[in-house]
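So this first bit is one chain, no partners, the form predicted alone, shown in structure tokens.
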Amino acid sequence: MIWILFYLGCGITFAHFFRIQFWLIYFCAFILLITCAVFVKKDLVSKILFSCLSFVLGTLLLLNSYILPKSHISHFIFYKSDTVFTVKGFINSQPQLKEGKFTFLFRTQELEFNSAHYKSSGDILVYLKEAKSLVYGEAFILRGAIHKPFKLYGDRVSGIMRVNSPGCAVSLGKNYGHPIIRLSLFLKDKIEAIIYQRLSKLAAGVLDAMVLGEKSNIPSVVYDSMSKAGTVHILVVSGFNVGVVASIAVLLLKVLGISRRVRCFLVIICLIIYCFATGASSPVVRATIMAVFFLAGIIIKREADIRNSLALAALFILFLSPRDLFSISFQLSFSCVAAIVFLYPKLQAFFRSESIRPKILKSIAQGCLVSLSTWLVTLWLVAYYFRFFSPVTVLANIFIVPLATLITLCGFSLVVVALVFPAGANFFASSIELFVALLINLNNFFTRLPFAYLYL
């Protein structure tokens, strides 16, 4: 799986830098597929042919992602236009309210302008003023000007629409959203309500980022400080969070006496719901897929391999969206896990950390090596994208990561206890307030050290 991922990634990179005709690559893929079938019993030849097929498939995936249907809304709009559009569709993301303005993705279905009516597809980013509460999946007819974005919003956003009057937004009283996503966002709203009800604004904002990946309520000063110390990754929902959710689900289902196989199946459903609730970012999708493969291995009684699981997670994401290969989130997420999977065991063997006694020193040494391995792999990406270098990262993470772990565990405990026994939630709320204050002060201490970070 790792070699398939490597050649597929090379193919995507090749197509990104060189212009090639789609039909030519499609023809090559067809010929290679037939040739692989013919020489399937020839070990060396079949491996070479399959590597070539993986490369061509990667090229084909990226080229195909650039091909849009004729009904796609990007074919009807321009960078500058005063044309007024009437668009029918539904809200395709969780609406965000900030400064009296709702922001959301809108999946277009029908389009009307200049007295002409068209079928439409694709998402646009909508800014809607003075509206009442909005929900994911709600169907609307919107009226306003649409233009192509002047800055990068990702592959999903093809246009931007500003609706300045509530009269230009008419609800159709229908909901087209996917039931699983609706349930995920409903649970997210309930969890956030508990968090912001029980905690101060700062502590709630930090916990919201750690548990649900919502970073909009973190003060910019705090976020900037963590970026300089190289500890901002704790504000991203990752494999640890997925592991906590899986552990809690397994424990609750085990108490209910549910069999192991059924337990694994139900935990997979819980993880998928949690993935959608946190916005399905690359780290969460990667961790969810790896967990799903691991649990599926238990169901079919096969031992899971972490390297293959990591490669399968990357392949799954790239098959759905090959352009993610060039996104910062994808690169940092998989680089961190790859560093732990491949580099950390080498460092562990080199420094002989297994022979260290007592156990507490062994745990500290292994924590240092994990931090060092991820820092060595990701420092090049951080330097390239963010133009700064943080030598203090390894030292800071030795203290910050365990503290962030405590905050995350207390956060999940707060939510569960608040639902079952509200009076007992005060203990976890107080603990979170203390740990968040300690985390921010510790992080500020590390950023003030000499040569803690350098701008490039």
The other form holds:
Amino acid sequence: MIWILFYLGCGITFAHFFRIQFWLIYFCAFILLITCAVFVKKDLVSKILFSCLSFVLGTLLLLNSYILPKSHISHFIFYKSDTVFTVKGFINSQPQLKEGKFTFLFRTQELEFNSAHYKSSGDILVYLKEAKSLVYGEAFILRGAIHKPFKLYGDRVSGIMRVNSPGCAVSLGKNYGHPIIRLSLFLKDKIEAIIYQRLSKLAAGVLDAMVLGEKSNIPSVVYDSMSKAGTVHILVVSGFNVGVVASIAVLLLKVLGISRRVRCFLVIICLIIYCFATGASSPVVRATIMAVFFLAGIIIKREADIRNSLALAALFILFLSPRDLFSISFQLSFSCVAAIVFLYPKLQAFFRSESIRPKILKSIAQGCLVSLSTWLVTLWLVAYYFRFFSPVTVLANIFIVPLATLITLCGFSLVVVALVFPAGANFFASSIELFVALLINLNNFFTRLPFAYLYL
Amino acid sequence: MLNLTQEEKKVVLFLAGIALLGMVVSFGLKQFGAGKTAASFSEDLGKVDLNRADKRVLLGISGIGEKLAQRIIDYRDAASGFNGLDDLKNIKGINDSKFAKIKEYLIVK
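Right, the form predicted alone is done, so what does the form predicted in complex with the partner chain look like?
Following is the full complex, with the preceding chain placed first.
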């Protein structure tokens, strides 16, 4: 699997730098597919052919993602234009309210301008002033000027629309959203309500990021300090969070006396809902797929291989969105896990950490090695994208990661306890306040150390 | 390096074949799924009625500020309502370019 992923990734990178005709590559892929089928029994020849096929498929995937439908909204709009469009569609993300304006992704379906009516597709980012509360999936007809976005907004946003008057947004009273995403966002709202009711704004912002991956309420000073110390990864929903959700679900289902196989199946559903609730970003999709393979292994009584699970998670994401290969989130997430899977065992053998006694020292040494292996792999990416190098990262993570683990566990406990025994939740809330204050101060301490970080 | 069994190779080939077929279908849909449609939205959809809008609604329209919104309301009260969008040109502060900019958001019922 790892090799298929490697050649597929090479193919995507090749297509990123060289513009080639889609049909030419498609023809090559078709010929390769037939040749592979013919030589499937020849060992060496088939190895070479399968490598080439993976490479060509990667190239095709990226080329295909560049081809937009003729009805795509980006064909109708320009970087600077005052043309007023009337667009029908539905809200395709969770609306965010900031300074009296709602911001959300809007999936366009129909479009009208200059007295002509067209079918349309693609997402636009909408800023809507003063409206009633909005929900994911709500259908609207919007009226306003749309212009093309700059690269800053990412690949999903094809246009930016500002709807300045509430009268220019007509609700159609229908809901087009996917039921699973709707349920996930409903649960996310409920969890956020619990967090923000019981905690101070700062602690709630940090916990919201750790538990639900919502980073918009973290003060920029805190975020900046964590970036410099190389501890910002704790504000991302990752495999650990997925593991905690799975553990809580397993525990609750076990109490209800549900059999092991059914329990695994229900946990998979819980994890998929959690994945959507946290925005289905690369790290959480990776962690969810890996967990699903692990649980599916239990259901079919086969042991899941962590390397294959990691490769399959990457293949799944790249098949859906090959451009993710060039996103920082994808690269950092997969390189971190790859470092733990491939480099950590080698460092462990080199430093002979298995033979360290007593056990507590061994655990500390292993924690250091995990931190060192991820730092060694990710420091190049951090230096390239963020233009700084932070030697303090390894040391900071030894203290920050356990503290973040504690906060995440307390956060999930707070949510569960608040639902069944609201009065008891206050104890967890007080502990979280303390831990978050400790985390921020500790992080600031590390960034103030001499040569903690260097700008490149 | 790519140590696949015969069965695994067949599975990979099957999946690759399906992916190639899917790409052709996706390409066809992208190329031939567009065009003008006969249906159109109602003319007044999403537009602000000049004879009913209060100051807050007028202020939401791009190009109308505090003073202009007040002048529009004053004109409406004095003339007992607007007869058409062209009446806006009688209001101080609305020249041809301003009129062209704001008329798309307004309607007179």
